[in-house]
Structures are given as structure tokens and as C-alpha cells.
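Presented below, as C-alpha cells, is a lone chain in the form predicted alone.
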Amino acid sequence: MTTQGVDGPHPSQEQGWSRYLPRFNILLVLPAQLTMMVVVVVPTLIILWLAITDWQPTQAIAWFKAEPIWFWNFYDLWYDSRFTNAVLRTLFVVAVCVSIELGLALGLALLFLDEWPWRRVAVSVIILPMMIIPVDAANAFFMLFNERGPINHLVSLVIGSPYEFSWLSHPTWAMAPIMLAEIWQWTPLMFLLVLTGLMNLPQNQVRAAIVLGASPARIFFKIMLPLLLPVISIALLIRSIETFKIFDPVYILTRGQPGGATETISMFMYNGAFVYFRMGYIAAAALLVLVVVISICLVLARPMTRHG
């Protein structure tokens, strides 16, 4: 006959209980591994499929009994400067609203790391945009760059006589109200990340500098900058992968117009899909798209794995 202490149970039935508890932990993650696996392998399978084939809605087979054409989409690819320049046009905007993003974070971060009145309001009010649905920014930014919008209007005022520059149809002037959104709506996301960094960071070594007589800008360069490297790493890397997709400003400001002038990546593949109809050509071209990103990221992780 078995008995049981005054402090719970014998150790050898802990013993027992412990060997069902890794099959335990595995049946609650199942579910969630599951749902990924329907939500993620699924439709990565499919484009897979319809990257080799020439498949179109508008034929009369279904999409899994498409001919295989095996790798002429990419083929063409390669070959399409349109999609070559929708590729170089988006890596271009990535690197210029990026930066602009990452300079007025680190300078907003750095105006918000010492308390003074009203920081918690002004905080607030600075974080705002990115509250804000893209698609009623992107409209809010398409009113005040109309050829009768506010922008205009304020220019007509400094200069004196009626001023209206057509922005959103101009072939090289297109893309900047287009960026300007994206930098107004995500720069807060950024000086989020940023400041809270900065408020983590280790300070025996910054206030050490102060009172050996280091100057701001050589406590900030030489000491805060590299401990906040990680963490700049992680924003640039958010920013990234989502500036690459940028889709809800250029289909509401332009659309691509004029002449493919303001066409991201996003907006060829919308147009390829759902104005063209050419299925298994842009799953071909998401997946080259993919292996970009992929490498962006990879540049991007790297000082995280050295200060891992």
C-alpha cells in the first residue's frame, strides 16, 4: 500500500507525471502549428504550382490541372523591364522614406529622453499618424496634393500669383507625395522603437562620460549609438519589409500613373493579377520578390546576430 507525504505527492509519481508532460506541451501547440501550417504552407504551395504554369481565371480549366510551362515566367521576367523597374522604383523608396524615418526617430528619440512638461501629451500626439487607416491617410495626403489642394494654395500665397503644379500626374514629381505619406504615417513606429531603446540602455557607462567632461554629441556617437544598434537593426528591418509592400498611398494617390512612373512592385503584381489576369506570371514574380526581401532581411539581421 502506497502512501502519500504531508508535502504532496512521492517522488515517484513526479517522475510519472513527467514523462506525459512533453506529449502535453506538443497537443497545445498543435492547434497553432496547424493553423500555420494551413494559413502558411497551403498558399506557398499553390504559388509554387502557378508560378511554372501560365494559368489564367479567365481560361476554362481549373488552376491545379494548368500545363506546367516550368520556368519561362521567370525567363520572361528577367526580361521585363517593366517589372525590373516597378523592383529598382520600390528599393528606392525603401531606402529613401527608411532613412528619412530612422533620422526623425533617432532626433525626435533623443528630444523625449529627458522628461519636461507635457512629454506625455506631446508623445501622444506624435504617435497619432500610424493610429490612422492607410487608405484615409493616403486620401488625406491625395487632398492636399491636388492640383487645388492646401499644397498649391500655400504656394500661391508666398509667391504672390495662382500657383497649381499637377503632383500627382507629374512623371517625376509622382512619387513624392507618395513617400511623404508613407514617412508622415510610419516614422511614429519607428521613434517608438527608438525611444524606448534609448530608455533601456545601460547608463553607468553615459553618466561615467558626463562627469570625465565627453561632450553630447561624443556620448550619443560613441557610447548610445552602438549599444542602440540592435534595436536599430529591428526598426530598419520592420520598416523595410513593410515599405517594400507599400500598396494603399500609390493606389489611391496615382495608381501607378503616369505611365508606370509610380508603380511599385505591389502595384505591378495588383495590376498583373486583377487588371491582366495573369496568375501564374505574378505568382512567378511574388516569388522572386520573395527571395529580395529575403536578402534585405538577412543584410539587415546581422548586426542583431553579432550582439546576439
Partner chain sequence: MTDDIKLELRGVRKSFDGVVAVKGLDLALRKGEFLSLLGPSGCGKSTTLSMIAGFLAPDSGEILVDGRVVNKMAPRKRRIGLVFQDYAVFSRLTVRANLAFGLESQGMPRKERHRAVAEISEKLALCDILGARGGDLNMSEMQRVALARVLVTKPELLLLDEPMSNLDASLRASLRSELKQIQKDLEQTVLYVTHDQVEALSMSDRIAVMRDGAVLQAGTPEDIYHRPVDRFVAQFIGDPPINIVPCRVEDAQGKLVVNTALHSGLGLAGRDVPVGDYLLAVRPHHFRASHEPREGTAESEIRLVENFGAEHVLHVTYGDELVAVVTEPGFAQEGERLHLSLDIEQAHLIHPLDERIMARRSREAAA
Given for the second form:
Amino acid sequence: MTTQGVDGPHPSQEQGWSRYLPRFNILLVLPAQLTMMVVVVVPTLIILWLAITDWQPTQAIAWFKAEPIWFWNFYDLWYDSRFTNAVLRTLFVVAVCVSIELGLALGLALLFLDEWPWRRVAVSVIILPMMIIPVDAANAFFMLFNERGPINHLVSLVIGSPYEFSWLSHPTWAMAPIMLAEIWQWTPLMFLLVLTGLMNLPQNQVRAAIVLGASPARIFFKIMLPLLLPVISIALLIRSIETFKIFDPVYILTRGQPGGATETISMFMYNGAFVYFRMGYIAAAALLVLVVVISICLVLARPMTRHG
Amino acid sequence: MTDDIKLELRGVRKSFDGVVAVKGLDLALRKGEFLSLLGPSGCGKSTTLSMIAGFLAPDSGEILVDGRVVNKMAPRKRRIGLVFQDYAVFSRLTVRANLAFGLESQGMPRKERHRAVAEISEKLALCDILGARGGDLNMSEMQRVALARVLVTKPELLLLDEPMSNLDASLRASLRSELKQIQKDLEQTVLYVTHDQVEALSMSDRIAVMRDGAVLQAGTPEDIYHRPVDRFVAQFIGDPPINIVPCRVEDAQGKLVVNTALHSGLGLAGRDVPVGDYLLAVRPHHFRASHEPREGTAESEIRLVENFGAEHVLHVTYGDELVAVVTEPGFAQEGERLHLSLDIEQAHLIHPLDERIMARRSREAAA
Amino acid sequence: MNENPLWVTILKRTAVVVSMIIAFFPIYWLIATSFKPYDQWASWPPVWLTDAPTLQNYRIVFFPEAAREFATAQQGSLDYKVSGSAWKAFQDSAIISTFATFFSVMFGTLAAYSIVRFRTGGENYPFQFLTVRMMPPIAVVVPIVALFSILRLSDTYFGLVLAYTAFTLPFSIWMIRSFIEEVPLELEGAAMVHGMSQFRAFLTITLPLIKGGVLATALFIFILNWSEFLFALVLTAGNVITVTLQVANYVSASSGKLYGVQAAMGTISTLPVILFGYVIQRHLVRGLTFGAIKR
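Can I get the form predicted together with its partner chain as well, since the one above is the form predicted alone?
Following is the full complex, with the preceding chain placed first.
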């Protein structure tokens, strides 16, 4: 870490004993940096080791004494359809959830452009989902999509005969409640971001477009959307990253069941490490994910600085 | 006569949360006319503009365009051009797209659009920056783009909201004449909102002076400058500002005369006012200064000389106060004494209570 | 001026009302279920609004005796985990969240100050902290478990506090950084002219100015800690238990989830978070975008 280009006084240079301490500004970041070292950097190094072993805590061998099996974990992962499916499923969830969230948020935010009496109350109610604990939200959706839950009841009322579909144990449809829970909980965040962006839009550009005779659709697509682009890209970036990590609703709603049909990357790794206790194997998967995620993020993080 | 009127406001009122911004405004704008709405900030001129453009609905009263009430008409259907104070150039579009935006919205075919854009960018010297993005322009470029963007749509009525307030002083002077020239060439009807009296005086066919949400006086620049209706108008127009000194009107053997701290017995021929205390408003150009005493002069001392290049403004004692007097450069030095006379024909008598200007002869003669 | 015809306005308001209903309905169901007696938890047709509201579920949450009575009443066949009362979970969550929030905000403030005023570590240094938020926590959980086992931190308060501090540091550093950046350097400069050290100037001039922001950051991070599930699940083994774990705990092997009890626990555990959320509503956007979008 460099300290060049630092100006400003350094009290440590003047006092005798403190000459031996790191420079003042380094001292200030030290607590944060050390925490990161213990919880992130050292574990990442441990992953490098675990990924080439077949360590399983059930074997009563300390992890640092485990037998290396070199690159067989990666070979196995490549041919493990449960892993590759989990990766593809996660990407699918990210793509679908985030784009639905954005679409809903844009539509919703446009409803809030003008002033009306109970507007603030409406905003407060609409952002309620993002305020609650994700585990509780998942529980609520567990009840909603129960065979005997209100969703099936509503369907029954519409089709006129009892409908007791087991959403959560259906190989294809079990994903739907999970994704709906995610969308329900996080559309409000996207909505809040887009609304903030819309409120901060240069009003006169919109007015100028109105006076020039543009239709509302034209104003939205030609003037407002381009102006919103920085906000939208930040929102998409943040939501994509968060959705990629999706775990709580999966754990609460299905734990990856039935038969791994709802396993996302996080759920796959949890099951592998803490249900089947294949720590070495999962460390290899974790290493792959870390490498991919961090390299993607280093590229994507650039827009954040530009509009920061 | 009536079909000559482009825009008319009848008793327009608007208040925000009980605070009256515009109270009973009447205004008429003829076709091809350049009318300035002149007033200090907060006088309601921007609110008026917003109502004409259609962003605000008046609480009461009527807004008529071509004799039709447009109170309820959507802004985009009013065929009004508007140049904003901050120009509101579409920052994410190129200058070309900015210019074409209005025409495209109106569904003009591609070819005609290109021709119109080329024409207007020629006229306003925008050809070199057609490819630049709106957000990358400087202020004067933005102003020209904003103007061109509106003019190209050939609006029936052009509203300009303080379009020069973001520009350097040196730019303003050249833009004033340029804008006036364009307006004349196109016979464009313009409503120009400004707080700058120089802009209003130099460009307008007529000026409406606003204060506290109402028009105090509407008339030609000459009218406004030479025949203000009250103290506010008199003081708001003119640079350096008009001098105001206390005076007394007395009856001297059947003849009304004005006495001030320095001058006495100034004739008030034709002006029929009751005897009493008044204020006398005299423009700095209507004092005469001389080195020698003459008839009707009074002696005074120069306290300060302001050099404006082509003319000097002397601040001289006048009773207990100072008045400004315009002279040619090098006429006198600070500390010198000189002899002052004033042109009573050009001076205005202001009623001390309601601050209106007492009627003068020329007006009565005309009426 | 509103140029929409009336029917468009009605349509728009209707859409808003529908959105409000959708946003609120799952929460309504959670709360409604928490007051339902046992036989209405999963009856068919489902009970939308119970006609026999009961506090039994809340009693089971807080009093082990009530839980035991309940179990016996159901023929004693319910082998669900009633691992103590929820008091323990609330107490543990409060301790862990408070300490982790305190450390995160304190370390974050110092680091943010250093980053803003000394440009410590250069332009890319703050991004190192952001990458932590980008990686899935599950990916580092395996080595953390391994590391904690040799450090004897598994299933301890300190272990969770450490993990929570690290994983909320990106938020505190970036959020507080954005607050400090809004305070002009000249204010500190003026104090330093009078002989104050720069750090003292920060403590006495800048910190009081941003204390609202720091407080908002703290509440925001408290919410994150209180809601955290994955680390709590993996790094504990019964000795330490958080509210989120407790919520997931009301499961019986023979008859599945205990909806009513779970809903009761869910309702009360999420209340403080909702309250804090609305207190800092103004800052939520800034927090969740790491200070990139301000209000």
C-alpha cells in the first residue's frame, strides 16, 4: 500500500516515541484492514489450500493436515451436473429477477411523479418489504405458497374447484415462490433508487420537451431514460450482485429440494459443505466462484466511481 | 384590432398556499410585438410565464391565445416556444438532435426536418457544434441552441425567461442586438421576462413593469422612461437611478412653484396639484452643472466622481442628501464646488403617501 | 399542470393501491397467522382473518412452560426444537449486533477519514472493501469455519461479531466517506490554523457535523446485522443463537413448520428493524448504493 501524494501534517513525525509507529493515516485504516485480513484475506488463502484437498470434517483429520488431491476437485466439479445446474440456475434467477424488478420499479416510479395527498404514505407502504428481515419474508412466502395457503385458495376461488398444488415440492415450479419472494422484497429498493433518480432529474429538460410538443412516451424514452441511465446502471449492478448471492429464501423455502431442483450456487455450497460435509470439494467451488465474481466486479465497479 | 392580439391575460390570479404570487394580471401582446415583462425577482413574472406556458393553472382569470381561452389546454398543444433561464438543453442528445427534437415531435418528414435544422444552425452559427453533446456545451452555446431549438419550430409565441442572466456582461450586449435582429427578421411575437432594465429598454416594443404580482405600467420604452406612473417605476428604470429629493409646492401669488432644499421658485406651469409636501424625482441627466453661477443655479459640493468612460457621474450635495449628476468626462474634480440647475419640465412630482406621480401637462394635453 | 384525463389519474391511483396491497399482503399474512390458534395454521380453506385470535403463539415464543404444555396437548408427539425461549435469541442478537455495529462504524469512520483526507492507499484502495460485499459470503464461509475452529471462535459471540464487522465494513466506510466528503476541508483547515492537529480538528469540527450521518450508518448496519442469517447458521452450534436462527428453528420433524409460532417470532423480530428502517428512510438509498446515489 502506498502513501505517496499524502499531504497534511503527521503528528507522529514530531513526537519522539511515536516515530516508530506507522504513519498516522495508516494507523487510522489499521483496525478496518486487520478485520478484513482475519475474516476475508486469510480465509481466501485457506481456500487455496482446501481446494486441493478432499478434507471432510467427519474424518477427524485437522484441515491443515489433510491429504492433497490436487486438481481432482475441479475435474469433478466440471462433470458435476448439480454444480453446473446450480450455476446456470443462479444466472437465470439473477437475469429474470433483476429485470422484472427494474421493469416494475420503473413503472411504479412513473406513478409517483406528480404530487398527490397520500403520496408519502404510499411510498412508505410500498418500500415496506425491503425493511423486513429476509428470513421472515421467506417464511411469509412459505405460508403463502403452502398447499393450503392463500395463493392456492385464490386459484381455487377463480377456477371454482379446490386447488392444492404443492408449489415447493414441484421440480419446476418450486423456483417460482423463491423468485417471487426475492422480487417482492427487492423491487422496493429498485423503486426507491429509480424514484430518487427521477426526482433529481433536471426538471426544465422535461418541461422543454413538453413545450416542444413531445408525447409522454417520447419524453420518457428520449429524455428521461438517458438521463436516468447512471442511476439505473448502479441499481442493476447492485441488485445483480446481491441476487447472485441468494440464499435465505432458498434455505427457508426449499433448502434446494426437491432433488437439488432449486439449488442456487450458495445453496449448493451450503448443502455440500454442511449437509454432505465435503469441505475440500466445496472450497474448490468457492474458489471458482470467487475468481469469477471478483474479476467481473473489477470490470463492473468502474461505473460506480464515475457517478459517485 | 382584436384579431391583432396574439396573447391576452384577463384578471389572472395565482396563489401558492395562500401566498398571492400573481394578482389580477391584465396584459395584451400584439402579433409581431416584442414585449418585456420587467420586474425584480419575486414579482410574479416567472409564475406568469409558467401559466402562459401551461405548467401552472391560474386560480382565476383567463389566458387567451388568438382569442381562444387556453386555461385548460395541455402545454404541448399550445404551440408556444419557451427558452428557459438555465436553457434546459437536452444534455444527453447532440445539438443536432436537440434542434430536431421539436420538429420530430410534430411529425415533420425527415427531409424537411434536415433542411430546417440546417437553416437555423446557419442562422445562429451552430454548424460547427452540431455533433457535440448538449451536456458539453458552454453557456453561450447552450443559449444559442435553446433559442434555435425553439425558433426552428416556428412558434406562434416565443417566451424567453431571463435568457441572458447566465452570460457574461460582454456577451450580453452583442446578443441583445442579435436577438432583436432575429426577432425583427422573423416578425416573431416575443414575451421576454427579465429583471434587467437595459435589456428591456433596448429590445422591447413595449415594456410591462411588474411588482408584487401586478402590472404597474405598460407602455413603450419612452413612456416608461420619461413618463413613469409611480415612484417604483421611476426608480426601477434608468441608470444611474433617478434622484429623489423632498420638495414643497407653494402658491406664489396665484402661481404654483416648487421649492427644494437648493432651488426655489421653480415654475410648475400646467401641473395642477394641491399645495403641500412632495418628492421630486429628477434623472441624473436632467441636472445641469456649470462652473459659473447663472440664473436658477444653486451652489453645491462634489463628494464623489464615478468614471464611466464616456461620462462621469458626480455625487453632489443637495441639502442633506446626495444626488447623482451626469457630466462629460473631466468636467470637475472631487471636492470642487459647482453650480447646479434642474430641468423642472423633465422632473416628476411624487405624492408622498401613495407614491404615484402627479399628472403632468403633456399627458393632459394629449388626453 | 396535470394534463391527464380523469380516467388516467384513476387508473394510476388504482395501480398504486394494488401495489400497496401486494407490498403489504405477505406481511399481513405473517401477522395474521401469528394470532391464529393451532387448528387454523394450515387449515383448508385457509383462514384469512381468524375468528378466535389468541396470544398462545407469542406465549410459546417467550415461555418454555407454554411450549411444553402445547407439546403435551398435541399428544406429546411434536419433537420440534424449543431450544430455550426467544429471550436468549433476542439477547444474543442484541449483543452481537450492537458490538458488531459499534466496531464497524468506528473502524469505518477512522478508515473513511483517512481515505478522504489523506487519500490513504491511493484511488483504488476503497474498492478492496467493496469486493467483500460482492463475493458470496458462502464462498468464504468454509475457510472461516476452518479458521475459527483453530482459533476457537466457533459458536462464540466474538466470532460472529468479527464476521459481521468485516462484512459490514464496506457499507460503513463508503457511506461515512460520502458524508465526510460533503464537509468542506476548509472548516478543518480553519481550526488547524489555530494550532489544532488535523485529527483533533476532525473530531471537534467534522465529526459533530456528520453525526447524523454516522448515526444513520449505525442504524443501517444494525439492521443488516440483526437480519443476517447465513453466518449465524454456519458459525454457531447451539451455544449462541440469533433471532433469525430462532425463527428458522420452529420446525418439527413430524408435522413440519409451526406456522403460528414462527409467525409470532417473525413478527416481533422484524419490528425493530422496520422501525429503524423508517427512521433512516432518508439515508436508505445512500446506504444501499454505498454512497453512490445521494438524496
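Numbering follows the first chain given and starts at 1. In this text, the rigid core denotes the largest set of C-alpha atoms whose superposition between the two forms falls within 1.5 Å. All values reported here derive from a predicted model rather than from experimental measurement.
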Any CA movement of 2 Å or more for F268 between these two forms, core superposed? no
With the core lined up, does the C-alpha of I252 move 2 Å or more between these two forms? no
Using the rigid core as the reference frame, would you say T53 shifts its C-alpha by 2 Å or more between these two forms? yes
